[in-house]
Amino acid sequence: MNISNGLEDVYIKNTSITFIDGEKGILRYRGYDIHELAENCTFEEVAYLMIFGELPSRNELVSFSGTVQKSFSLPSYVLNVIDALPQDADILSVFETAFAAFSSEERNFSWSREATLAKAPEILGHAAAVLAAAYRHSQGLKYNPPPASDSYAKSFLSASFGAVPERKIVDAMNRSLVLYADHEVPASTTAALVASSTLSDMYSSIAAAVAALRGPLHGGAAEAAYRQFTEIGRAENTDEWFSKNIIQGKKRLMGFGHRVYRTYDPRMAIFKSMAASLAKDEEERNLLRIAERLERLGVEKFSPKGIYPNTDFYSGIAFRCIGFPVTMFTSLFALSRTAGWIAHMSEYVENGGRIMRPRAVYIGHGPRELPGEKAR
C-alpha cells in the first residue's frame, strides 16, 4: 500500500475558508487577498470573515465585537487553575490547560451552526483573556481583565502590559493576529478536527489543537527562528555562522521552507516591513541586520530547491519589537488561530464531516505461540 508519510498532499475535507497558491505565493481568506485583509482590515472583522463567511456590517460588527469583549470576564476556577501552575510553566501549556478547564462546563455541548455562532465570539474573547492572564503570571504580575476597547489587539495589549499601547504597536498586533488567523489544514488544525469529528466539544478541540501546536516544527518555529538570531549575536558573524553551522550541516535553518510553499511566504513580507519599522533600538536594529543577512545567504543556498523564507522568519522580531518575550512567540500564534480552528472546525463538522479514523499498514510479526511458561 501506498503510505503518505506526514499525510502529505492527502485530502481531507473541502473548504471554503483559506485559499493557497504555493507556486505563486498566494494566500487567500475567503477570497480577499493576504495583504489587502493585512492592511485595512482588524482582526474581529477577519474572524468574523472566517466564521460568517461574509465581512460585517457596521451593525455586525458592533454586535460581534460586544459579544467577545463579554467573554474577556474569566471565571475564578480558570484563574486559579493558571495562579496554581508554576511561574515558568510553557505559556502555551498554561493556555491549553485552562482551554481544557473550560470543558469542564461543556457536558451538554453540540454542535449546530447556531452553537457555532454563539460560542465562537464567546471562545475569542477568553483566549485573549488566558494569554493575558498566562503572560502576566509567567511575570509575576496580577492579572486584570482586558478592558473593553475599540480593538481586540488593543484590549489584549493593554491587558498583558497594564497600559494601553501607542498606536503602532496596535496596528502591529492587529496585523499579526490577521496573518497568523489560518493557514488551512497544518497539524493543528488537523487536530482540531481530528477532535471535533469525535463531536467533542470546542473547548476540548482548541486544547487539542495548541497541543499540536506546541510543536517546534510548527508553532514553534518562530521562537527557534529568533534564537538562532540570539545566537549570531552580530551581524558582522551571520557568514562564518552560516558556513559553519548551515552549510556544513549541522543545523536546520530556521524560518525557512514550508510544506506548501515553492517560493516566498506572502505573510514574510509583511512580518519582515512590521519589524523593520518597529524596530526602535541598536539590539533590535541588529537582529533585524542578521536576519536579512541571513536571509539572503539562505535564498541564495536553498532557493534552486524551492525553498524559501517562512511567516515565522521575521515574525519572532516584530513579536519582540512589539514588547513580548521569546516565550510568548507560540502563544500568540494560537490565540490568532484560534480564529481559524473554530472556522474549520465549523465547516467541517456542520457539513457532516466523519469521525476520522485512518489505517495503519501492519509490518509487524505473524501469528506467535506464547512460550511454554506463558501457556495456558
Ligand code: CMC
The other form holds:
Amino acid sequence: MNISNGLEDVYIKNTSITFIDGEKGILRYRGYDIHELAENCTFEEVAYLMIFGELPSRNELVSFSGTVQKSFSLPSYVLNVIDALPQDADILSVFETAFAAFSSEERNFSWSREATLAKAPEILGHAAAVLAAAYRHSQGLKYNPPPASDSYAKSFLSASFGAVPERKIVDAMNRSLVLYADHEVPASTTAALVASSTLSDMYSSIAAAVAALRGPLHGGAAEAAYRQFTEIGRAENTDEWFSKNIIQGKKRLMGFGHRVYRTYDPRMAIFKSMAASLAKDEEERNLLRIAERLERLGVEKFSPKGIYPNTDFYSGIAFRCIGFPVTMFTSLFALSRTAGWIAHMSEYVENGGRIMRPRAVYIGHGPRELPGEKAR
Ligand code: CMC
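Right, the form predicted alone is done; let's see the coordinates for the form predicted in complex with this ligand.
Let us now look at the entire complex, which starts with that chain.
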C-alpha cells in the first residue's frame, strides 16, 4: 500500500486558477505572470480574475468593488464577538473566530455558481473589515469601518491606521495582497477544500483554512523568519547565529524551502525589493542587512538540496515597513489568501468535486477482548 507522507505528489483536483513551475520558479494566475500582476493590477482585479476566470471590464470591476465595499460594514454580533476576546488575543484567532461567527447565519448556503459568485465579494469585504477591527482591537483602539475608496488596499489600511496612508504604502499593501492571493493547493487551501467538499458553508470552510495556515511551516513562516532577524540583532552576528542554530543546532531556517519550488520562489524577490524601497529608518535597514546576509548563508548551504528562500523570507520586513507589527503578519497573509480559498472551493465544488474521504492503512491490534473489569 503506497502512503504519501504529507500528500507529496498527490493531485487532488484539476485547476485553471494557478500554475506553478517549481523547477523554473514560475507562478501564474489564470495564465498571467505574477510579476505582471503585482506590477499592474489591483487586488480587486486579481481576486475577480481568480474567482470569475477573466480580468474584469471597467463596469464589472465597479460593480464587484461596490459589493465588496458594502460588506465593509460588520454585523453587530461579529463586532461583539471580537470585543469579547482579550486585547492580547492572537490576531489570527480573532479573524478565525469572526469567520466562525459569520457561519452561524449560513445554514442554507448552497454551492451553486450563482451563490458562490454572490458570496465572494461579500466575504472579501467582511475579511478586510474583520482584520482591521481585529488589529485595532489588539491596539486598544475603537473600531473604524473601512471607508469606500479607490482601492481595497487603501480602504483596509485607512481602517486599520485611522488615516489614509501615503501612496507608496498603499501600493506596497496592494502588491502584497496580490502576491499572497493564491498558490494552488497548499495545506490551507487543501483544508478549505476538505471542508467545502462536505458542502459545508464558505465561512466555515475559510475558518478551517485559517486553522491550517497558522502554523510556522505554512503561513506562520513570515513571522518565524522575521523573529530570526530580530533574534540575530545585527548583521555582524548573522554568521555566528547561523552556525550555532542552523548548522550545529540543526534548526530549520524559516522562510526557506518549499514543497514545490526547487529554486527561488518568484515572489521572494518582489517582497525583497519592496522592503528595500520602503525601509525608512536604520532599524528597518538593519533588518534588511541581516536578512540579506542570512539569505546568502542559507543559499550557500541549502541550494545543493534545492532549498531556496520562499515568499515568507522578506515579506515580514515589508509588512513592518507598511506599518504592521509582527503579530499581524499571518493575518495579512490570510486576508489575501481568502481570494484564493474562495476561487479553489468554487472550482472544486462546481466541477463535481466529491467529498474528500481518504483512507488510512490500519496497522493496530487485531481483534481482542475488553479487559475483565470492562467486560459485561
Ligand atoms: N531549513 C533547513 N532544512 C530544511 C528546510 C529549512 N527551511 N526545509 C527543508 N529542509 C530539509 C529537511 O530537513 C529535509 O532534510 P533531510 O532530507 O535531510 O531530512 C529536507 O529538506 C526535506 O524537508 P521536508 O520537511 O520533508 O520538506 P517538505 O516539502 O515536507 O517541507 C517546508 C516544505 C516548507 C515545510 C519546509 O521547507 C520548511 O519547513 N521550511 C521552513 C518553513 C517555511 O519557510 N515555510 C513557508 C513555506 S512557503 C509559503 C507558505 O506555504 O506559507
